[in-house]
Amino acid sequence: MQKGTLKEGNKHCVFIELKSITSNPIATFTQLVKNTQEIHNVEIVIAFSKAAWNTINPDWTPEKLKDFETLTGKKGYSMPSTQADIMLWAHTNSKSDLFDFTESIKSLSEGTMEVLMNQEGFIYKDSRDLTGFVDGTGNPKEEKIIDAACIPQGEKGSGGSYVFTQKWNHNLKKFNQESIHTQEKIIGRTKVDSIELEGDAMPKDSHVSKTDLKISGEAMKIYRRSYPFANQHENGLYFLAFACDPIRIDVQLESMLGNLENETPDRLMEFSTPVSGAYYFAPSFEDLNKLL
């Protein structure tokens, strides 16, 4: 696993998603990898689409790596695909260092790659989403992070992770018009102290109910590293997840859309809209070094 995956607490970040615009992008891909390894004042994770990984390392590809395809659900909801080739996630406590990193990537990719996403994020209060609810409360703890986030030994890409990205735009005005009690029913947790609702108090269409899933008795745990964002035109959450198997992402998305067992969609989708979506592979630190 790349060390930037596990480092928590940095207040500022940027997510950059890039798509090749040349017929032979391998030199640019390789230089991007080298660039991430040479910067020491910013935590960086680099991840590749299936096509990009096949280009830079044709010898093997993680068996379950795939492109994200647009999903449709009930009530007209959809989750669009904006699959790119490279995803870079950089985080630090220095906004100056983050700016310098972003500028270096823009310069390096000029003429060879198109920037599809250049989204800054920040930690809001005590790691809350802009809705005011704590984000990532259900994350696995300590050694269970590795079990949830890392491809197991014996599989191609072991020690790395399948990565999913999805940008969500919030309608905060609409959400904040709801009472705190209703907001808690929508999310499935109390707002102030983030305690999960229990029994009849937990609606079946709450966000927690739709994403805290088990398949054949196995919990579909993932490791979330999402960050809120806000600017003049939009605000929301850039959802970033690391998983040992993309099926853990797939079932959560289908559940949110209301596609499992004739269920209704996640009520959160009344107030937040996904505008991007992509799958990547983040190789382990050792596999990255082999590329160089």
Ligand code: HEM
The other form holds:
Amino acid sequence: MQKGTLKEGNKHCVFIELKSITSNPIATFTQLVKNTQEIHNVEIVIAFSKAAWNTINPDWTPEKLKDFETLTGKKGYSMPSTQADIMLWAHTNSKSDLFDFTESIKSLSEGTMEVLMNQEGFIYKDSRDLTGFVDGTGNPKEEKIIDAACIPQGEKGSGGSYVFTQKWNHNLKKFNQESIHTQEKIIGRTKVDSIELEGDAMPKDSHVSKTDLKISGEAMKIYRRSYPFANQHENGLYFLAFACDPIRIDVQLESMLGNLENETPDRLMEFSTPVSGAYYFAPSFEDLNKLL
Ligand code: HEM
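The structure above corresponds to the form predicted on its own; please provide the structure of the form predicted in complex with protoporphyrin IX containing FE.
Every chain and every other molecule in the complex is listed next, the one we just looked at coming first.
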């Protein structure tokens, strides 16, 4: 696992997704990796699409690595694919360092990579998303993070992670028109102190019900590191998740769309819309170093 994956609490971040526009991008990929290892004061995680990783290390491509394909669900909902080749997540407490980082990546990739995403994010209050609910409470803790987020020993890519990114735009005006009671039913937790609703109080179509899943007795736990974003034109959540197996993310997405066992969609989808989606592989620190 790369060091920046686990460090929590940095107030500012940027997510950059780059698509290769040359037939032989390997030199740029390697240079990007080198650069990210040399920058101080900024935690950086770098991840590669299947095509990109195949270019630089074809014998060590995780078996389940794939491109994200657009998904459709009930009520006309869809989750579009905007698959790129490289994903960089940089986080820090210094906006100045973040700016320098973004500029260095832009100039390094000029002419060889197209910037499909350049999204800054920030920590809102005590790690809440912009709906006002704490985001991350249900994340696995301590050593359980590794079980949920890392490809197991013995598999190609072991110690690295499957990564899923998805930018969501909120309709906050609509969400805030609902009573706090209804908002809590939509999320599945209380608003002030993030306590999970229990028994009959927990609706089947709440976000927690839709994502807290077990398949054949196995809990589909993932490690989420999403950040909210906001500017004059839009606001929402850039969803970022690390998983030991992409099936865990696939089933959560299908469940949110209402595609599992003829269920209804996640109520969250009435208020938020996904506008991007991509799968990547974040190699372990050791595997990254082997490239240099
Ligand atoms: C607009 C987008 C989203 C928002 C605002 C959002 C917000 C939240 C909130 C407030 C919680 C409850 C607190 C917590 O446990 O973190 C939560 C839980 C969770 N969310 Fe999301 N989420 C979004 C998208 C997604 C997506 C796309 C996935 C899956 C691919 C997902 C997976 C989960 C999981 C696994 C949990 C924990 C469930 C459990 O208790 O085990 N979320 N989310």
